[in-house]
Structure formats: structure tokens, C-alpha cells
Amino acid sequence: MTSILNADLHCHSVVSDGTLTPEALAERAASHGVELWALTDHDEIGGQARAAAAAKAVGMRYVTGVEISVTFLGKTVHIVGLGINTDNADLCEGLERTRGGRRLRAQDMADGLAKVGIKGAFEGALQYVSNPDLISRTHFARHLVETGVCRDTNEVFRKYLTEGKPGFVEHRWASLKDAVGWITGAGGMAVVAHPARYKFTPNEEYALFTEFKGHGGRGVEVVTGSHSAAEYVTYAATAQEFGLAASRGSDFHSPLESHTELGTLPYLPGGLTPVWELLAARIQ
């Protein structure tokens, strides 16, 4: 397999904060020409067997995945794990611990929203959650759009759910060392997801990639739904600087919310090592 491959290795289902089932996602990915697919739900691997079976049913290659929430330099960073053994005990236990604080955090978020006149947000958000342990800001955003508080989820985040706003509550996630360790211990490859989104300073970003690689991290998302064309170039250079493989994924959550459709991203830039070359033995 070369870099000219329609791989989509980052998306979310109803098992975390997406709106489609793993089966519907597989069908949608295949219909948009995806050749290699991974479901990467937040801190949860409960949809993996369904996703793999659905991919097989539509004739699409599949690699297991997860997206783990990490706290680094006071910010939430996401680390994608690809090619993981979903039966690995350390990984499963680590993900369970990471999920554990979400419900408490959600209740604190609802309290903050109530103080500015938005009542019942916790119960409203729960209506959009298939697993209450995975309640997130996205579920609150959907509730606030549905009830007419905001026009769309972007407005919700801007007004209520980002740092300094009434519904924002920090959460202490896994450490970078733990997340990379769980992934590699489960036979997978750790990948820094959408690095441009974190808005780190150059020194902070250098620290992130240095520590990530030091713990055994091996990849970075170069082409992803939230990156601009200029950022594709920036993180292609980062991949080369740190000797990391390059990944590609839409970060698709919902037909109505996601700006980037499954399988519609440009191909990886040339001169990079695609993650799928290193994952060949783990692809189903």
C-alpha cells in the first residue's frame, strides 16, 4: 500500500459521541470510496467487533482503533491507537479509568450552565448518549441546539463550552505516558490526533512530540478534518523531523455536524511513511 490510499483512520460512532452506528458508518465510508477504515471512539472500544464485521460485509479493509483523552501541559490532547488488541487487559482497564470521571464532570458542566439560566442541561444531554459513562461536551451541544439556545454546535462551544465560558469544566485525563503505553502494550501504534487543534506554542509542541516519541509513539495525523492545507504541510514536516509515520482521518462525527465527510480528504503528501505500511500485519 502507498500513500495514495483512501484511508480514513479517525471517526466516531454512537458508542462515544457520534450519531451513527458502527454499521451505518461502515456503509457511509464504503460509499465514499474508503479503502481502509478505523472506528476510533473516545476512550471506548465497545464498537470494535461491530465495526470490523460491518467493514467486512461491505468489502472494506479494517484496522482496530480508539482515541484516548490525555492531559498535557494543562490541555486535553487526543492520542489515537491503531491496530490494538481489544482484549488487552491493561488497555481495557486504562480506558475504564479514563471514562470514569466524565459523568461527574458533566454534572459540574450542567451546574455552570444553570447559573446562566440554562436549566436541565445534564438530563437533556443524556438523551443523546448511548453510554452515560461517555457523556461529553458534544452531547451538551446537541441538546442546546435542539432546544434553540444556539443555532449550531459551533456556537454552543464558542459561547458556553470552551475555557472561560459557563459550561467549561477541566478534566484530568490519562497521562501521555499511560495512553501511549496502553496502546503499544496492546500491540498497537500510538498517533497524535489533529495536532494543530491544540494551539501549543512552538516550544510546547516540541515538548509534546519529544515526550510522545520518547514513550514509544510512532505516528501523527497529517491530513485530518480540522487541518488546513497549510497545516498538512506543517505536520508533514513534523512527521519527517521526528521520524513519525503519517496518518489520515476525517474525525467524522455526524452528517449534520462534521465539516469533512468520511473518505473525502486529500491524499497524504509524498515522501512520508503512511501508518498503514507499519500496520500491515494488523489490518483485517
Contents of the next structure:
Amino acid sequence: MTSILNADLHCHSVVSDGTLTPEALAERAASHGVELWALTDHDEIGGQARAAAAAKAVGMRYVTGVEISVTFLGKTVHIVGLGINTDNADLCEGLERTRGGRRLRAQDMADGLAKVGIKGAFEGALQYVSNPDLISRTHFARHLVETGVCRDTNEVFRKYLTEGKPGFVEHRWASLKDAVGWITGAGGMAVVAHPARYKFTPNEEYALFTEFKGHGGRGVEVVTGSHSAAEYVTYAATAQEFGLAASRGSDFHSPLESHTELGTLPYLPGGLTPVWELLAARIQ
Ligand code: AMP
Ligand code: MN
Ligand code: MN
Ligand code: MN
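What would the structure be for the form predicted in complex with ligand AMP, given that what you showed me was the form predicted alone?
Every chain and every other molecule in the complex is listed next, the one we just looked at coming first.
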């Protein structure tokens, strides 16, 4: 397989903070020409069996996926796991622990919002949650848009849900070592998600990739909905520098909110090893 493959290895369903079911996502991906697909819900693999079956039903190849929340140098970093065995006990237990603090965190977020006059945000966000274990900032954002506090979810994040803002709560997610360990222990490949989003200094970013490699991480997202064209070039160079395979994924969440449609990003640049070459044995 070459880099010229319409692979979309990053997106979210109602099992985390997306708005479509795994089945609707599979149909949408196929209708946009996706040839190899992975559903990568945040900290949760409850949608994997449905996604794999739905992919099969529409004639699309599938690889299992997850996106694990990690705390590294005080920031939240996302690590995608591809080709994981979803029955692996350590992985399942690790994900359960990672999800664990979300409800309390959400209550603290609502307390912060109440202090600036936005009441009832916890109950409001819950209206948008289909998996009670997975309350995310995205659900708060949808509630604040729906109630007219902000025009769109971007504005909610900018004004209320990011560091220093009233609804932001410091949270400790999994360690980088644990997340990479759970993924590799479950037979999968760990991939650094959307690295440009973290705004690390060059030294911090070097530390991220060095430690990630050291723990057994093997890939990096180069072409993602979170990167500009210039960032594709930057992270193609990072993949080469650190000997990492390259991944491609839209990070699609919702037809109304997502600016990147499933399966519509440019192909991976040439000269890289696509993650799907190394995942061949894990593709269904
Ligand atoms: P959480 O895991 O609860 O911290 O929520 C993180 C999720 O919020 C991400 O996966 C995105 O879906 C969403 N998100 C983060 N930043 C933004 C933003 N600026 N605009 C819209 N959605 C965002
Ligand atoms: Mn999300
Ligand atoms: Mn992410
Ligand atoms: Mn994502």
C-alpha cells in the first residue's frame, strides 16, 4: 500500500463527543470515498464492534482505534491507538480509569461557569451526552451555543473552556508511558495526534517525541484536520527525524461543527511510511 490511500484514521461518534452513530459515520466515510477507516473515540472503545460491523456492511476496510487523553508537561496531549485488541484487559482498565474523573471534572467546570452567571451548565451539558462515562468539554460547548451564550463552539472554547477561562478545570489524565503501554500491550500502534495543537516550545516538543519513542510509540499524525498545509510539511519532517510512521485523519466530530469532512484531506506526502503499511496485519 502506498501513501495514495484514502485512509481516515481519526474521528468521533456519539460514544464520545461526536454527534453521529458509528453506523452513520461509516456510511458518511464510505460516501466520501474512504478506503480504510478507524473510529477513535476519546478514552473509550465501546463503539468499536459497531464501527467494524458497519464498515464491513458498506465495503470499507477497518482498523480499531481510540484516542487517549494524556497529561504531558502540564498540557493535555492526545495519543491515538490503532489496531488495538479491544478485549485487552490492561487497555480496558486503563481507559476506564482515564474516563473516571470526567464526571467530577464536569461538576467543577459547571461550578466555574456558575460563578460568571451561567447556571445549570452541568445538567445542560448532560442533555448532549449519550455515554454517561464521557462528559466532555464539547458537550458543554453545545449547551452554551444552544442556550445562546455563544454563537458557535469555537467561541465557547475561546471564552469559557480553555486555560485561564471560567469553565476550565486543571485535570490529570493518563501518563504518556501508560497510554503508549496500554496501546502497544494490546497489539496496537501508538500515534501522536495533531501535534501542532499543543503549542509546545521546540524543546518541549522534542521531549514529547523522544519520550514517546522511548515508550514504544511508532507514529505521528501528519495530515489532520487540525493542521495547516505548512504543518503537514513540518510534521512530515518530524516523522522522518524520529523514524515514525505517518497517519492521516479528519478528526471529524459533527456535520454542523466540523470544518473537515471525513475522507477529504490531502493524501500523505510522499517519502513517509504510512501507518497502514505497518498495520497491514491488523486491518479487517
Ligand atoms: P475534553 O476531552 O473534555 O477536554 O474535550 C476535548 C474536546 O474538545 C476535543 O476533543 C475537541 O473535540 C473539543 N475542542 C477542543 N478545543 C476546541 C476548540 N477550540 N473548538 C471546538 N472544539 C474544541
Ligand atoms: Mn473531541
Ligand atoms: Mn484530539
Ligand atoms: Mn479527536
